[in-house]
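Here you get one chain, nothing else, as structure tokens; it is the form predicted alone.
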Amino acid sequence: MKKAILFSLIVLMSVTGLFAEGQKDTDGKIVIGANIYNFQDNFMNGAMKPVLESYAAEKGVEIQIVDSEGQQAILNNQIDIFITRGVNVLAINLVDPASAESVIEKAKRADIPLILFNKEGSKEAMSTYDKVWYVGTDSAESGIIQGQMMVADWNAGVIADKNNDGVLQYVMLKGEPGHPDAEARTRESVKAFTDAGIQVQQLALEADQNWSTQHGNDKTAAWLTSSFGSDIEVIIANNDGMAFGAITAMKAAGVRLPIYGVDALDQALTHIAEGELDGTVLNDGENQAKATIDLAINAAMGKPVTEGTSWVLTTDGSKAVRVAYVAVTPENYEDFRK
């Protein structure tokens, strides 16, 4: 009887030890618990998720990616499950950037390293845990580049001053309200005109939490038939997905207006080739995904997160790796085709 009890205790201690050390010790692989805030997002699901999976496999680690369905409550539960499973590191695409502090607190309590990607927490939230880092972009940069492309096209006559009033009349397809990228792209793309001394008039702006193609289609179709439809001189989209919807709406209405997106998805390059999209900005999902995996692996191993990589952490206290944006135009889009 004593031997049986002793044996049971040994087994229990062994299992507990394995769980405490994380799933790495059960199959020899580091396990990354990851999510995408919403699989309906063209960029996140189409550009980042495949690379996260393929690059993790290339690096010999396991990644478990779940869909948070655009709901922070679902993500919170998914993080709890990952922690219970004993994953070695978390790679989290926040649903709501304002929730960063609570997500970071979950990882901190479990003493699990955390890589946030695509949606950034505040410096204050990031400072609360020494094992949290961010991979993404400089949110303002994409809007600046998009704006500069449009300014050049306005000056070249690609964007026509249809009513000859010297004022750019535009409509804006905005992404998720409060998302750093959406806010910065909306602000900076228009600021590029005013910085260049060009007057602007916003005819309409509509935001969408999911950055969806359907949103772009529905809003553009409504705008084209509105009282100001004939006054629109350019459509500015915070991402390619919404631009795709706008293109579909314009085709249905037999209208062609200058339109610009962000992400440089493969479909966007095809639209540029076919003369249906005037420009986009490469949001380098491939390198963001690779940086996320590289940092996650190093963090799980207790190494400096950029060790052995080409990634560089910012020195402004944001604990971030930022991947640069690139302008994609009818003149250079072929360079970005895979």
Ligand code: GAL
Contents of the next structure:
Amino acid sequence: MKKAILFSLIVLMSVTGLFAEGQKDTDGKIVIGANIYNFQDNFMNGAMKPVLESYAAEKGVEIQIVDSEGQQAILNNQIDIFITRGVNVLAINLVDPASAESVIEKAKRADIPLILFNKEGSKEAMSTYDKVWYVGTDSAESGIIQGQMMVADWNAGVIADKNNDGVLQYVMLKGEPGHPDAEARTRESVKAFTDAGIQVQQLALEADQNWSTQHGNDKTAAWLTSSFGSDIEVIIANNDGMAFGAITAMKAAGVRLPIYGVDALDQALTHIAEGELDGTVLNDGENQAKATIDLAINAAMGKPVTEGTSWVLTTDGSKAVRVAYVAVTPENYEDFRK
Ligand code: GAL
Ligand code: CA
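Same protein, different form: I have the form predicted alone, so give me the form predicted together with this ligand.
Now the full complex is given, and it begins with the chain already shown.
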């Protein structure tokens, strides 16, 4: 009986964080309170989450990763709980990039360092707290690389000018409106054509907050049977997940249009091998996850965040570590297989 009471007391104390003096867990480990904006997301769940977990284990720290289910309100609540529990540092994947400022405010009030990853906040938001940093990419780079890959394929005839009007007719699967990656990819991939002196015509563009395969499938199926269905010369997908859906829709319709993605997920490499995807861009989730953990540990220990690592912080006020994108084509995709 006594034992049972003592046990439940200990459980209660560790849950509420009272147990830890400072903020370490019961083994004295650093605790990282983390989330993924939506466990349904192919890239975040498939490429980033496993490395966040394995690399944290390798580094001897504890990471608690919760699912924010695509709702900023859920994430706000999760952050409050992490703060009450007394985690040492937060590693947050915003649901809504526009909420960066209020999330930073929460961390600041609790005086807990914060690493944002994958969804970047504005420079203004980043400037409001000296203990917030960002880990991600240079969003524009992915669009530029994808665009250059498509320009080369247009020049080589892989993307055919089906109606011989000298203009590229495209449809675009955009991803999340307002997400720096979605906005930059949409702009830069098309700009690569116009920069190369190739005229473009957008036949359709659809957005999806969750970048999902289902969305890619539904929209592509609808496009293929629409009045402009036979005019489409390329499908530009701002991530692989949506491209997978588009590929399924094309197969169902017995059509094979040139199609490009971003992320270079394992399934994308398989689609390239099978001649169903014409290219993608490596979004290096492994290194982004490692950088997130490395910075979180340093921040929790009050050290300069990149100390003892090979990561480099930007000096333009974004306080970011940006991991490079790489073109993945039918020529080099084998190099990216795990
Ligand atoms: C992007 C990635 C998308 C999606 C998104 C979520 O970087 O390319 O597939 O995961 O992040 O924020
Ligand atoms: Ca054309």
